[in-house]
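Consider the single chain below, provided in C-alpha coordinates and representing the form predicted on its own.
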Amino acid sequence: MSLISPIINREEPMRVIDLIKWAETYFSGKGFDHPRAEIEWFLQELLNCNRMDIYLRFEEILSLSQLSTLRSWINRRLEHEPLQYITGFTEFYGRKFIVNEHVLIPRPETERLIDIALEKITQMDSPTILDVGTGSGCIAITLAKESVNSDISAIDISKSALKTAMDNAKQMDVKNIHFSHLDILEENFLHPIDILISNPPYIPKNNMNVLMRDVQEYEPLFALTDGKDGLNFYRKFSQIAKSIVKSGGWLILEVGSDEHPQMAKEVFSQSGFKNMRLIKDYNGDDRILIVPTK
(Lines of atoms letter the chains of each structure in order from A and count residues from 1; the text may use other names and numbers.)
(Lines give C-alpha, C1' and ligand atoms only; values in the text may rest on other atoms or scores of the structure.)
Protein backbone atom coordinates (compact mmCIF):
# COMPACT_ATOMS: atom_id res chain seq x y z
CA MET A 1 0.00 0.00 0.00
CA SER A 2 1.35 3.40 -0.99
CA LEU A 3 2.15 5.78 1.86
CA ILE A 4 2.02 8.93 -0.20
CA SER A 5 -0.68 11.45 -0.95
CA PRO A 6 -3.39 10.51 -3.47
CA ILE A 7 -2.43 13.61 -5.46
CA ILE A 8 0.70 11.96 -6.82
CA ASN A 9 -1.05 8.58 -6.94
CA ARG A 10 -3.34 9.78 -9.70
CA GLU A 11 -2.69 8.17 -13.06
CA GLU A 12 -2.26 11.56 -14.66
CA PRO A 13 0.87 13.42 -15.81
CA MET A 14 2.13 16.28 -13.62
CA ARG A 15 4.22 19.33 -14.38
CA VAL A 16 7.56 19.74 -12.62
CA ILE A 17 6.44 22.95 -10.91
CA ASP A 18 3.23 21.34 -9.59
CA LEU A 19 5.22 18.44 -8.26
CA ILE A 20 7.69 20.73 -6.47
CA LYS A 21 4.86 22.65 -4.81
CA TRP A 22 3.09 19.47 -3.76
CA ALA A 23 6.26 17.79 -2.46
CA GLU A 24 7.43 20.83 -0.49
CA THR A 25 4.18 20.87 1.46
CA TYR A 26 4.06 17.09 1.75
CA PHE A 27 7.61 16.54 3.02
CA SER A 28 7.24 19.47 5.41
CA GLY A 29 4.12 17.86 6.85
CA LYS A 30 6.07 14.65 7.35
CA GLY A 31 8.67 16.44 9.47
CA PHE A 32 11.55 16.71 6.99
CA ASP A 33 13.80 19.70 7.70
CA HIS A 34 14.52 20.61 4.07
CA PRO A 35 11.41 19.59 2.14
CA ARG A 36 12.28 21.30 -1.14
CA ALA A 37 15.73 19.72 -1.18
CA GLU A 38 14.08 16.29 -0.97
CA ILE A 39 12.13 16.67 -4.20
CA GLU A 40 14.98 18.53 -5.92
CA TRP A 41 17.28 15.56 -5.29
CA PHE A 42 14.83 13.14 -6.87
CA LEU A 43 14.08 15.39 -9.85
CA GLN A 44 17.76 15.89 -10.65
CA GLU A 45 18.16 12.13 -10.98
CA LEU A 46 14.83 11.58 -12.68
CA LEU A 47 15.41 14.31 -15.29
CA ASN A 48 19.19 13.81 -15.49
CA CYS A 49 19.90 17.49 -14.87
CA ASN A 50 21.34 19.82 -12.24
CA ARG A 51 19.35 21.76 -9.68
CA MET A 52 19.20 24.96 -11.72
CA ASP A 53 17.89 23.11 -14.77
CA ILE A 54 14.93 21.84 -12.78
CA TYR A 55 13.61 25.40 -12.64
CA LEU A 56 14.30 26.00 -16.32
CA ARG A 57 12.15 22.96 -17.05
CA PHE A 58 9.33 23.73 -14.60
CA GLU A 59 6.61 23.45 -17.27
CA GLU A 60 7.83 20.01 -18.37
CA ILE A 61 5.34 17.21 -17.82
CA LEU A 62 6.56 14.04 -16.14
CA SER A 63 5.51 10.79 -17.76
CA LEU A 64 3.49 8.16 -15.94
CA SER A 65 6.62 6.00 -15.87
CA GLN A 66 8.63 8.78 -14.21
CA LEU A 67 5.86 9.35 -11.69
CA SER A 68 5.76 5.64 -10.89
CA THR A 69 9.51 5.70 -10.16
CA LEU A 70 9.08 8.82 -8.06
CA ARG A 71 6.28 7.25 -6.03
CA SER A 72 8.56 4.33 -5.21
CA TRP A 73 11.38 6.67 -4.20
CA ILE A 74 9.14 8.82 -2.00
CA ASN A 75 7.76 5.79 -0.18
CA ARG A 76 11.31 4.69 0.59
CA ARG A 77 12.27 8.18 1.73
CA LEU A 78 9.31 8.25 4.14
CA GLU A 79 11.06 5.37 5.93
CA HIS A 80 14.12 7.67 6.19
CA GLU A 81 16.26 5.70 3.76
CA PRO A 82 18.97 8.15 2.63
CA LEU A 83 18.36 9.91 -0.67
CA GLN A 84 21.74 8.74 -1.95
CA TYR A 85 20.90 5.06 -1.44
CA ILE A 86 17.51 5.51 -3.10
CA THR A 87 18.91 6.99 -6.31
CA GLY A 88 22.15 5.00 -6.04
CA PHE A 89 24.48 7.96 -6.52
CA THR A 90 26.03 10.95 -4.80
CA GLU A 91 28.50 13.67 -5.75
CA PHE A 92 31.96 13.98 -4.28
CA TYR A 93 34.57 16.49 -5.42
CA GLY A 94 32.52 17.18 -8.56
CA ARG A 95 32.19 13.53 -9.60
CA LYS A 96 29.27 11.14 -9.41
CA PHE A 97 29.86 8.04 -7.28
CA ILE A 98 27.82 4.86 -6.94
CA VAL A 99 26.70 4.36 -3.33
CA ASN A 100 24.66 1.65 -1.65
CA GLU A 101 23.99 0.13 1.75
CA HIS A 102 27.49 -1.41 1.81
CA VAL A 103 29.33 1.92 1.92
CA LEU A 104 29.30 5.10 3.94
CA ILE A 105 27.78 8.04 2.06
CA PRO A 106 30.60 10.51 1.28
CA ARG A 107 30.15 13.84 3.08
CA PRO A 108 31.21 17.26 1.78
CA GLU A 109 33.56 17.78 4.77
CA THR A 110 35.61 14.77 3.63
CA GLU A 111 36.57 16.78 0.54
CA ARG A 112 38.99 18.67 2.82
CA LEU A 113 41.04 15.46 3.01
CA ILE A 114 41.47 15.69 -0.75
CA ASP A 115 42.45 19.36 -0.68
CA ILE A 116 45.14 18.75 1.93
CA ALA A 117 46.46 15.58 0.27
CA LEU A 118 46.79 17.40 -3.06
CA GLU A 119 48.79 20.15 -1.35
CA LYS A 120 51.23 17.53 -0.06
CA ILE A 121 51.35 15.61 -3.34
CA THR A 122 52.62 18.66 -5.24
CA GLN A 123 55.85 18.34 -3.23
CA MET A 124 56.38 14.69 -4.25
CA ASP A 125 57.39 12.78 -7.38
CA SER A 126 55.15 9.77 -8.07
CA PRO A 127 53.70 9.64 -4.53
CA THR A 128 52.54 6.36 -3.03
CA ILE A 129 49.28 6.62 -1.08
CA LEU A 130 47.30 4.26 1.14
CA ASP A 131 43.57 4.86 1.63
CA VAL A 132 42.37 2.93 4.69
CA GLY A 133 38.67 2.03 4.76
CA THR A 134 38.08 3.08 1.18
CA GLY A 135 34.32 2.37 1.16
CA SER A 136 32.92 3.76 -2.09
CA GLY A 137 36.47 4.58 -3.15
CA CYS A 138 35.68 8.30 -3.21
CA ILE A 139 38.99 9.38 -1.63
CA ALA A 140 41.29 7.01 -3.54
CA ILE A 141 39.56 7.54 -6.89
CA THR A 142 39.48 11.31 -6.53
CA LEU A 143 43.19 11.40 -5.74
CA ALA A 144 43.87 9.06 -8.67
CA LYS A 145 41.98 11.39 -11.03
CA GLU A 146 43.51 14.57 -9.63
CA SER A 147 47.06 13.18 -9.48
CA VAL A 148 47.54 10.68 -12.30
CA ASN A 149 51.19 10.03 -11.39
CA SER A 150 50.23 8.73 -7.94
CA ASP A 151 50.35 5.03 -7.06
CA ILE A 152 47.41 4.35 -4.76
CA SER A 153 46.46 1.37 -2.60
CA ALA A 154 42.91 1.22 -1.26
CA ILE A 155 41.91 -1.28 1.42
CA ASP A 156 38.70 -2.21 3.23
CA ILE A 157 37.48 -4.90 5.59
CA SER A 158 34.29 -5.31 3.53
CA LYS A 159 34.36 -7.21 0.24
CA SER A 160 31.01 -5.66 -0.69
CA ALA A 161 32.42 -2.17 -0.17
CA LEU A 162 35.47 -3.05 -2.29
CA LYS A 163 33.20 -4.21 -5.12
CA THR A 164 31.42 -0.84 -5.02
CA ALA A 165 34.77 0.98 -5.03
CA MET A 166 35.98 -1.09 -7.98
CA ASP A 167 32.74 -0.38 -9.86
CA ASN A 168 33.32 3.32 -9.30
CA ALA A 169 36.94 3.05 -10.46
CA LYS A 170 35.84 1.21 -13.59
CA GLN A 171 33.18 3.74 -14.53
CA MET A 172 35.72 6.55 -14.10
CA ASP A 173 38.42 4.67 -16.02
CA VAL A 174 40.93 4.80 -13.16
CA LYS A 175 44.02 2.62 -13.57
CA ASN A 176 46.43 3.73 -10.81
CA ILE A 177 44.67 2.12 -7.82
CA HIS A 178 45.21 -1.32 -6.30
CA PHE A 179 42.25 -2.55 -4.23
CA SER A 180 42.81 -5.09 -1.44
CA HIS A 181 40.68 -6.84 1.17
CA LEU A 182 42.49 -6.14 4.43
CA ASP A 183 41.60 -5.49 8.08
CA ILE A 184 44.18 -2.90 9.14
CA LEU A 185 43.46 -3.54 12.83
CA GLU A 186 44.45 -7.21 12.53
CA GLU A 187 46.69 -7.43 9.45
CA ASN A 188 49.82 -5.64 8.31
CA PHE A 189 50.21 -3.47 5.24
CA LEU A 190 53.80 -4.04 4.20
CA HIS A 191 54.51 -1.55 1.42
CA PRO A 192 56.21 1.81 2.16
CA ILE A 193 54.04 4.83 1.40
CA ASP A 194 54.30 8.60 1.32
CA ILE A 195 50.78 9.31 2.58
CA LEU A 196 48.31 7.40 4.71
CA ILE A 197 44.85 8.91 4.28
CA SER A 198 41.67 7.77 5.98
CA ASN A 199 38.18 8.64 7.08
CA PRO A 200 38.04 5.82 9.66
CA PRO A 201 35.13 4.72 11.88
CA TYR A 202 35.44 7.26 14.68
CA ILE A 203 32.04 7.57 16.33
CA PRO A 204 32.25 6.25 19.92
CA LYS A 205 29.85 3.38 20.60
CA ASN A 206 28.14 5.43 23.33
CA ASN A 207 27.30 8.18 20.83
CA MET A 208 25.65 5.99 18.20
CA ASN A 209 22.19 6.42 19.68
CA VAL A 210 22.20 10.18 19.05
CA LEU A 211 22.75 9.86 15.30
CA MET A 212 19.89 10.77 13.01
CA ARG A 213 17.64 7.91 11.97
CA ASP A 214 18.83 8.00 8.35
CA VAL A 215 22.36 7.14 9.52
CA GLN A 216 21.57 4.74 12.37
CA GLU A 217 19.23 2.51 10.44
CA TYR A 218 20.85 2.47 7.00
CA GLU A 219 24.57 3.24 6.87
CA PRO A 220 26.97 0.34 7.61
CA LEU A 221 27.79 0.11 11.30
CA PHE A 222 31.41 -0.96 10.73
CA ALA A 223 32.05 2.25 8.75
CA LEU A 224 30.66 4.47 11.51
CA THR A 225 32.08 3.16 14.78
CA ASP A 226 34.94 1.02 16.04
CA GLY A 227 32.54 -0.33 18.65
CA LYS A 228 34.59 1.26 21.41
CA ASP A 229 35.77 4.82 22.11
CA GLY A 230 36.26 5.96 18.51
CA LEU A 231 40.06 5.99 18.80
CA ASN A 232 41.01 2.43 17.84
CA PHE A 233 42.06 3.29 14.30
CA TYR A 234 44.14 6.29 15.42
CA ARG A 235 45.97 4.07 17.91
CA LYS A 236 46.69 1.56 15.15
CA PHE A 237 47.85 4.29 12.77
CA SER A 238 50.17 5.67 15.44
CA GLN A 239 51.66 2.19 15.90
CA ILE A 240 52.29 1.40 12.23
CA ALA A 241 53.05 4.86 10.82
CA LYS A 242 56.78 4.82 11.53
CA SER A 243 57.21 1.47 9.80
CA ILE A 244 55.16 2.10 6.64
CA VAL A 245 55.03 5.89 6.13
CA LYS A 246 58.33 7.18 4.79
CA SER A 247 60.26 9.90 6.58
CA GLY A 248 58.91 13.20 5.30
CA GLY A 249 55.52 11.63 4.67
CA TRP A 250 52.12 12.37 6.14
CA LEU A 251 49.06 10.91 7.80
CA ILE A 252 45.92 12.81 6.79
CA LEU A 253 42.97 11.70 8.91
CA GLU A 254 39.39 12.81 9.35
CA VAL A 255 38.35 13.19 12.99
CA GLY A 256 35.03 13.52 14.80
CA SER A 257 33.38 16.30 16.76
CA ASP A 258 33.50 17.74 20.28
CA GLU A 259 36.55 16.38 22.16
CA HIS A 260 37.43 13.76 19.58
CA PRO A 261 39.92 15.84 17.53
CA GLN A 262 42.07 16.63 20.58
CA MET A 263 41.84 13.04 21.81
CA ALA A 264 43.00 11.71 18.44
CA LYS A 265 45.85 14.21 18.40
CA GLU A 266 46.89 13.11 21.90
CA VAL A 267 47.09 9.49 20.72
CA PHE A 268 49.86 10.48 18.31
CA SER A 269 51.53 12.73 20.86
CA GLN A 270 51.79 9.79 23.28
CA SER A 271 53.43 7.75 20.50
CA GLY A 272 56.16 10.35 20.06
CA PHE A 273 54.87 12.24 17.05
CA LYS A 274 55.35 16.00 16.94
CA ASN A 275 54.04 19.00 15.01
CA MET A 276 50.56 17.56 14.48
CA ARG A 277 47.96 20.03 13.23
CA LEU A 278 44.19 20.12 13.31
CA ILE A 279 42.65 21.68 10.21
CA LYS A 280 39.16 23.17 10.20
CA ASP A 281 36.50 22.35 7.65
CA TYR A 282 34.50 25.02 5.86
CA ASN A 283 32.12 25.23 8.85
CA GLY A 284 35.01 26.17 11.15
CA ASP A 285 35.14 22.82 12.95
CA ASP A 286 38.34 20.82 13.55
CA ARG A 287 37.90 17.89 11.16
CA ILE A 288 41.30 16.90 9.75
CA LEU A 289 44.34 15.77 11.71
CA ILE A 290 47.67 16.06 9.89
CA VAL A 291 50.60 14.06 11.28
CA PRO A 292 54.07 14.46 9.72
CA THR A 293 56.57 11.62 9.87
CA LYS A 294 59.95 13.29 10.24
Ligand code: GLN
Contents of the next structure:
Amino acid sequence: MSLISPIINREEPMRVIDLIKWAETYFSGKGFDHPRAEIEWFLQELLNCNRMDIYLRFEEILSLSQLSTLRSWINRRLEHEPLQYITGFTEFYGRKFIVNEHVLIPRPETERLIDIALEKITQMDSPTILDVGTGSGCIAITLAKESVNSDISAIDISKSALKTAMDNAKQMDVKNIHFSHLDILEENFLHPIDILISNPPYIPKNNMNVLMRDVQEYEPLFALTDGKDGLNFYRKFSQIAKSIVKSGGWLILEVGSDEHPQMAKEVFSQSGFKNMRLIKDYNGDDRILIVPTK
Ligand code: GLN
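Right, the form predicted on its own is done, so what does the form predicted in complex with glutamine look like?
What follows is the whole complex; the chain from before opens it.
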Protein backbone atom coordinates (compact mmCIF):
# COMPACT_ATOMS: atom_id res chain seq x y z
CA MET A 1 0.00 0.00 0.00
CA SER A 2 1.26 3.44 -0.86
CA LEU A 3 2.07 5.62 2.13
CA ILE A 4 1.39 8.74 0.16
CA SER A 5 -1.45 11.17 0.60
CA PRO A 6 -4.15 11.09 -2.10
CA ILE A 7 -2.99 14.24 -3.83
CA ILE A 8 -0.35 12.51 -5.90
CA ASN A 9 -2.30 9.31 -6.11
CA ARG A 10 -5.00 10.98 -8.13
CA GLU A 11 -5.27 9.81 -11.70
CA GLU A 12 -4.87 13.22 -13.31
CA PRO A 13 -1.82 15.35 -14.05
CA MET A 14 -0.77 18.16 -11.73
CA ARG A 15 1.34 21.32 -12.13
CA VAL A 16 4.88 21.72 -10.76
CA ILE A 17 3.72 24.51 -8.44
CA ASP A 18 0.84 22.39 -7.05
CA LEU A 19 3.26 19.59 -6.39
CA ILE A 20 5.74 21.86 -4.57
CA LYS A 21 2.99 23.22 -2.33
CA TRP A 22 1.68 19.77 -1.59
CA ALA A 23 5.14 18.35 -0.90
CA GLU A 24 6.14 21.14 1.47
CA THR A 25 3.20 20.43 3.71
CA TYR A 26 3.58 16.69 3.31
CA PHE A 27 7.30 16.45 4.13
CA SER A 28 7.09 18.85 7.03
CA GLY A 29 4.19 16.80 8.42
CA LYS A 30 6.48 13.76 8.23
CA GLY A 31 9.13 15.54 10.29
CA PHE A 32 11.63 16.38 7.53
CA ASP A 33 13.68 19.50 8.34
CA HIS A 34 13.93 20.90 4.80
CA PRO A 35 10.69 19.99 3.04
CA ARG A 36 11.25 22.23 0.06
CA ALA A 37 14.75 20.90 -0.51
CA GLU A 38 13.29 17.38 -0.62
CA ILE A 39 10.88 18.10 -3.43
CA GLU A 40 13.33 20.34 -5.30
CA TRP A 41 15.86 17.50 -5.39
CA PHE A 42 13.32 15.14 -6.91
CA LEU A 43 12.03 17.71 -9.38
CA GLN A 44 15.52 18.48 -10.68
CA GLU A 45 15.96 14.83 -11.56
CA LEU A 46 12.41 14.35 -12.83
CA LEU A 47 12.52 17.43 -15.08
CA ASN A 48 16.22 17.04 -15.86
CA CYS A 49 16.99 20.64 -14.96
CA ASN A 50 18.75 22.71 -12.31
CA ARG A 51 17.14 24.18 -9.22
CA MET A 52 16.55 27.62 -10.71
CA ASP A 53 14.84 26.16 -13.77
CA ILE A 54 12.19 24.56 -11.59
CA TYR A 55 10.99 28.06 -10.81
CA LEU A 56 10.63 28.88 -14.49
CA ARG A 57 8.54 25.77 -15.01
CA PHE A 58 5.87 26.26 -12.34
CA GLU A 59 2.99 25.90 -14.76
CA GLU A 60 4.29 22.76 -16.43
CA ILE A 61 2.04 19.73 -16.05
CA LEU A 62 3.65 16.59 -14.69
CA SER A 63 2.72 13.45 -16.58
CA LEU A 64 1.19 10.44 -14.89
CA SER A 65 4.38 8.52 -15.42
CA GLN A 66 6.44 11.27 -13.77
CA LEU A 67 4.03 11.23 -10.85
CA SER A 68 4.29 7.50 -10.59
CA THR A 69 8.13 7.68 -10.45
CA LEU A 70 7.85 10.38 -7.84
CA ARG A 71 5.49 8.30 -5.79
CA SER A 72 7.98 5.47 -5.57
CA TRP A 73 10.80 7.92 -4.73
CA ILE A 74 8.78 9.50 -1.93
CA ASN A 75 7.95 6.10 -0.50
CA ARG A 76 11.67 5.35 -0.30
CA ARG A 77 12.42 8.75 1.20
CA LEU A 78 9.89 8.16 3.96
CA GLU A 79 12.14 5.28 5.04
CA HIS A 80 14.97 7.84 5.24
CA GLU A 81 16.93 6.58 2.28
CA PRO A 82 19.16 9.49 1.18
CA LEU A 83 17.87 11.51 -1.78
CA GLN A 84 21.11 10.90 -3.65
CA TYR A 85 20.71 7.12 -3.57
CA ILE A 86 17.09 7.39 -4.63
CA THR A 87 17.79 9.42 -7.75
CA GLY A 88 21.19 7.74 -8.21
CA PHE A 89 23.18 10.96 -8.55
CA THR A 90 24.81 13.76 -6.65
CA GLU A 91 26.78 16.84 -7.55
CA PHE A 92 30.38 17.38 -6.57
CA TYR A 93 32.55 20.30 -7.63
CA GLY A 94 30.01 21.17 -10.32
CA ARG A 95 29.86 17.72 -11.87
CA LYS A 96 27.24 15.00 -11.66
CA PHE A 97 28.36 11.71 -10.10
CA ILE A 98 26.59 8.34 -10.01
CA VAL A 99 26.14 7.19 -6.41
CA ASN A 100 24.67 4.03 -4.92
CA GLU A 101 24.65 2.08 -1.65
CA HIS A 102 28.24 0.90 -2.27
CA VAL A 103 29.75 4.37 -1.99
CA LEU A 104 29.74 7.23 0.45
CA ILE A 105 27.76 10.22 -0.81
CA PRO A 106 30.33 12.95 -1.54
CA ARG A 107 29.91 15.89 0.84
CA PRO A 108 30.33 19.59 0.03
CA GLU A 109 33.05 19.82 2.74
CA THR A 110 35.20 17.46 0.68
CA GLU A 111 35.31 20.05 -2.10
CA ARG A 112 37.80 21.98 0.08
CA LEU A 113 40.15 19.02 -0.26
CA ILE A 114 40.06 19.60 -4.01
CA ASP A 115 40.79 23.33 -3.66
CA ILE A 116 43.83 22.62 -1.53
CA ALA A 117 45.10 19.86 -3.80
CA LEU A 118 44.74 22.12 -6.85
CA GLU A 119 46.77 24.83 -5.13
CA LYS A 120 49.61 22.34 -4.66
CA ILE A 121 49.23 20.76 -8.09
CA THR A 122 49.57 24.03 -9.99
CA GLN A 123 53.12 24.29 -8.62
CA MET A 124 54.05 20.89 -10.08
CA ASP A 125 54.71 19.81 -13.68
CA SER A 126 52.94 16.48 -13.99
CA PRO A 127 52.11 15.40 -10.47
CA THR A 128 51.51 11.82 -9.45
CA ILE A 129 48.62 11.48 -7.04
CA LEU A 130 47.16 8.64 -4.99
CA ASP A 131 43.53 8.82 -3.81
CA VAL A 132 43.01 6.32 -0.99
CA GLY A 133 39.43 5.06 -0.58
CA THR A 134 38.15 6.59 -3.78
CA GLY A 135 34.51 5.53 -3.25
CA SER A 136 32.47 7.18 -6.01
CA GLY A 137 35.75 8.49 -7.42
CA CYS A 138 34.71 12.08 -6.69
CA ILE A 139 38.18 13.23 -5.58
CA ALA A 140 40.27 11.39 -8.18
CA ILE A 141 37.95 12.24 -11.07
CA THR A 142 37.62 15.90 -10.13
CA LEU A 143 41.41 16.23 -9.92
CA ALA A 144 41.79 14.40 -13.22
CA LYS A 145 39.36 16.82 -14.89
CA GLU A 146 40.77 19.95 -13.30
CA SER A 147 44.39 19.00 -13.83
CA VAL A 148 44.77 16.97 -17.01
CA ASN A 149 48.54 16.62 -16.64
CA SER A 150 48.17 14.68 -13.41
CA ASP A 151 48.80 10.97 -13.27
CA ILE A 152 46.34 9.60 -10.74
CA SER A 153 45.95 6.26 -8.98
CA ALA A 154 42.71 5.57 -7.17
CA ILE A 155 42.35 2.62 -4.82
CA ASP A 156 39.55 1.17 -2.74
CA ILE A 157 38.98 -1.90 -0.63
CA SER A 158 35.55 -2.37 -2.20
CA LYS A 159 35.21 -3.78 -5.72
CA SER A 160 31.67 -2.45 -5.98
CA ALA A 161 32.88 1.04 -5.10
CA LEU A 162 35.62 0.78 -7.73
CA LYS A 163 33.06 -0.23 -10.33
CA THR A 164 31.03 2.87 -9.49
CA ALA A 165 34.14 5.06 -9.66
CA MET A 166 35.06 3.56 -13.04
CA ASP A 167 31.53 4.16 -14.34
CA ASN A 168 31.86 7.78 -13.27
CA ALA A 169 35.27 8.10 -14.93
CA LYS A 170 33.92 6.63 -18.15
CA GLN A 171 30.89 8.88 -18.13
CA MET A 172 33.13 11.91 -17.69
CA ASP A 173 35.62 10.69 -20.26
CA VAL A 174 38.54 10.64 -17.85
CA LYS A 175 41.69 8.88 -19.07
CA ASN A 176 44.39 9.80 -16.54
CA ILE A 177 43.34 7.55 -13.63
CA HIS A 178 44.39 3.96 -12.87
CA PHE A 179 41.90 2.26 -10.60
CA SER A 180 43.00 -0.67 -8.47
CA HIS A 181 41.60 -2.89 -5.79
CA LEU A 182 43.83 -2.46 -2.75
CA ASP A 183 43.45 -2.42 1.02
CA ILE A 184 45.97 0.19 2.13
CA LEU A 185 45.88 -1.09 5.72
CA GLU A 186 47.07 -4.53 4.62
CA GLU A 187 48.82 -4.15 1.27
CA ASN A 188 51.61 -1.96 -0.06
CA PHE A 189 51.20 0.67 -2.72
CA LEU A 190 54.50 0.65 -4.53
CA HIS A 191 54.72 3.70 -6.76
CA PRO A 192 56.27 6.94 -5.52
CA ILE A 193 53.80 9.83 -5.55
CA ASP A 194 53.78 13.59 -5.06
CA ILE A 195 50.44 13.79 -3.30
CA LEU A 196 48.49 11.36 -1.16
CA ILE A 197 44.92 12.54 -0.86
CA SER A 198 42.21 10.83 1.13
CA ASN A 199 38.89 11.20 2.84
CA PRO A 200 39.28 8.06 4.94
CA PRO A 201 36.68 6.46 7.23
CA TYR A 202 37.28 8.59 10.30
CA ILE A 203 34.21 8.33 12.50
CA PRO A 204 35.13 6.57 15.75
CA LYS A 205 33.14 3.40 16.29
CA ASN A 206 31.68 4.85 19.48
CA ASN A 207 30.23 7.85 17.63
CA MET A 208 28.40 5.83 15.01
CA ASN A 209 25.18 5.75 17.00
CA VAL A 210 24.84 9.54 16.98
CA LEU A 211 24.74 9.78 13.18
CA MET A 212 21.52 10.64 11.39
CA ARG A 213 19.34 7.67 10.56
CA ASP A 214 19.80 8.38 6.82
CA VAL A 215 23.56 7.92 7.16
CA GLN A 216 23.59 5.11 9.69
CA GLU A 217 21.11 2.91 7.89
CA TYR A 218 22.12 3.50 4.29
CA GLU A 219 25.72 4.59 3.77
CA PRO A 220 28.42 1.88 3.67
CA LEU A 221 29.74 1.26 7.17
CA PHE A 222 33.34 0.67 6.07
CA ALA A 223 33.35 4.07 4.32
CA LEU A 224 32.30 5.86 7.50
CA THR A 225 34.24 4.24 10.33
CA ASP A 226 37.45 2.31 10.81
CA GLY A 227 35.65 0.33 13.51
CA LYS A 228 38.14 1.74 16.06
CA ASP A 229 39.05 5.24 17.24
CA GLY A 230 38.82 6.98 13.86
CA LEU A 231 42.62 7.37 13.58
CA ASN A 232 43.63 4.06 12.06
CA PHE A 233 44.08 5.38 8.54
CA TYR A 234 46.09 8.42 9.72
CA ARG A 235 48.44 6.10 11.61
CA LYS A 236 48.90 4.02 8.50
CA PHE A 237 49.47 7.10 6.34
CA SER A 238 52.06 8.39 8.80
CA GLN A 239 53.88 5.05 8.55
CA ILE A 240 53.91 4.76 4.76
CA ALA A 241 54.28 8.44 3.83
CA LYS A 242 58.08 8.48 4.06
CA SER A 243 58.41 5.58 1.64
CA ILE A 244 55.74 6.46 -0.91
CA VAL A 245 55.33 10.25 -0.86
CA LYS A 246 58.33 11.94 -2.46
CA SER A 247 60.25 14.53 -0.49
CA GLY A 248 58.65 17.92 -1.13
CA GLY A 249 55.26 16.23 -1.55
CA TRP A 250 52.09 16.44 0.48
CA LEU A 251 49.43 14.46 2.27
CA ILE A 252 46.05 16.16 2.02
CA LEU A 253 43.58 14.49 4.34
CA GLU A 254 40.04 15.15 5.41
CA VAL A 255 39.53 15.07 9.18
CA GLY A 256 36.46 14.78 11.43
CA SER A 257 34.88 16.89 14.14
CA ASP A 258 35.55 17.91 17.73
CA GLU A 259 38.92 16.61 18.90
CA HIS A 260 39.53 14.54 15.79
CA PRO A 261 41.49 17.12 13.73
CA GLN A 262 43.98 17.74 16.57
CA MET A 263 44.32 14.04 17.25
CA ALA A 264 45.00 13.28 13.59
CA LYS A 265 47.63 16.05 13.57
CA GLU A 266 49.19 14.57 16.70
CA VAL A 267 49.54 11.18 14.97
CA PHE A 268 51.84 12.84 12.43
CA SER A 269 53.79 14.80 15.07
CA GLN A 270 54.51 11.56 16.86
CA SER A 271 55.93 10.11 13.64
CA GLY A 272 58.30 13.06 13.32
CA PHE A 273 56.43 15.14 10.74
CA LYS A 274 56.57 18.92 11.05
CA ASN A 275 54.72 21.99 9.79
CA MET A 276 51.32 20.31 9.52
CA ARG A 277 48.41 22.68 9.00
CA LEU A 278 44.71 22.38 9.69
CA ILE A 279 42.42 24.21 7.26
CA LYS A 280 38.80 25.09 7.92
CA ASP A 281 35.80 24.27 5.77
CA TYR A 282 33.15 26.84 4.83
CA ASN A 283 31.33 26.19 8.10
CA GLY A 284 34.42 27.32 10.00
CA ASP A 285 35.31 23.81 11.24
CA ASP A 286 38.80 22.33 10.91
CA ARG A 287 38.35 19.90 8.03
CA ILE A 288 41.63 19.35 6.22
CA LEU A 289 45.02 18.30 7.49
CA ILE A 290 47.97 19.14 5.26
CA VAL A 291 51.20 17.31 5.92
CA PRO A 292 54.36 18.26 4.03
CA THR A 293 56.90 15.47 3.57
CA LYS A 294 59.98 17.65 3.79
N1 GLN B 1 36.61 9.52 -1.55
C2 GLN B 1 35.21 9.43 -1.39
C3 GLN B 1 34.65 10.73 -0.87
O4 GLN B 1 35.37 11.59 -0.46
C5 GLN B 1 34.85 8.28 -0.45
C6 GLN B 1 35.41 8.44 0.94
C7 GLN B 1 35.07 7.28 1.84
O8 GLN B 1 34.43 6.30 1.43
N9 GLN B 1 35.47 7.38 3.08
O10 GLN B 1 33.47 10.96 -0.87
